[in-house]
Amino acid sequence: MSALLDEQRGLLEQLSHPQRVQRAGRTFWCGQWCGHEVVLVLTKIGKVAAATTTTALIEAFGVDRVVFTGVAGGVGAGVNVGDVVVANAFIQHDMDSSPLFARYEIPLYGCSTLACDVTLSAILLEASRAGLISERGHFHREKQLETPNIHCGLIASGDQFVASAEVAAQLLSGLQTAGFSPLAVEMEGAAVAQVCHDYGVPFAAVRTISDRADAQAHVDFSAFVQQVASPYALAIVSQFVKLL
């Protein structure tokens, strides 16, 4: 799963005998990759769209594992543009049902964070390391980026494109006060995690850091996704399916 076409560009070409299926206003591509039955789909942007897509994947296609790739804004210390974050859990930074429930707590779930599948995330982390090693020389020579670091930790999701240092600082301060320290922010992962939790389907996610969630977040965003994040995703997922 990815939110944007450019985040998933190159993956479709890896499928053998791809078949196109239309459902819930989305295009699903079914095929084989390294001996695995695979479905590729774009979620569209935001938590509701991501939840709809995930539900369709599980109900209509019977998937038994879900992996999300895409980009995010870095908010954690040392999480820089070009780095990669593999999620170990998700939280909704815009969830606030207080005073009925504690801020950030998911109503009636008794928790604020939803953990990613440990085994699947470990495979994705190994695939990220292997994928970036295989592509590092080309992309970082061509794009003049620093050697990327790979992080693993909490990612915060919300229906907001964070493009202000002030907003990012406020968001981070609120989460840290409540005891949460996210490495990145994006707009879909927590919704996917919640649906997968409800259905008991293992979930893992990896995000390439496209910006620092500040006023520069929109600058050359599309170029970054096309030139860096998309090749990263292809390299990582290619290693991932080999490791399954």
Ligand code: ADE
Second form
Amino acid sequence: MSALLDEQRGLLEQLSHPQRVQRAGRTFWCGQWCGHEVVLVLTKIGKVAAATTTTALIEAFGVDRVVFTGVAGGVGAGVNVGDVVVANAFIQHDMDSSPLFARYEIPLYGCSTLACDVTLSAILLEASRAGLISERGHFHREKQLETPNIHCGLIASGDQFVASAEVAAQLLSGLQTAGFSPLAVEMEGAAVAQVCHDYGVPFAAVRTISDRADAQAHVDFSAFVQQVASPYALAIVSQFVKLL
Ligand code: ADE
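Mind pulling up the form predicted together with adenine next to the form predicted on its own we just looked at?
Entire complex below, previous chain first.
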């Protein structure tokens, strides 16, 4: 699953015998990649859209593993633009059914975080390392930035594009008070994780850090996606399908 059209374009070119299937207002591309039957789809934006897409992917296509690529805003210390975060779990930063349930707890699930599949995430981490080496951090050299770091940890999702340092600090402090330290924020992952959890389908996710969730967050966003996030997604997923 990809969050962005630019990202998906590169992946689509790798599919042999691509077939287009329309379902639930989404376009699913079925084909083969490295000897695997693969389905590519855009999640659309936000938790509900991502949940619908994931449900359709599992119900209509019977996928047995889900992997997500996209971009995110870095909120953890040292999580910089151009870095990559492989999720080990997701939380919804806008989930609040208090006082009925604890702040951040998913009602009736008895937990606030949903873990990603350990094996699939380990493969994705390995693929990210190999993919970034193959990309040789060209963006970083061009922009004279540090070599990209790969982080592994919690990602927080919510129906909000975080574009203010104050809002980001508030989100982070609420989560940290409750004992959670997310590395990044985005708008879909926790929903995909919850649907995969419900169906018992292994799930892993990787996000390239496009911004620091501050007032600069939207600046150069599409250029970043085209020049960095899309080549990274292609490099990482190409390694990932080889390692499966
Ligand atoms: N995806 C990329 N950057 C983001 C941000 N700052 N907030 C939410 N989702 C994002």
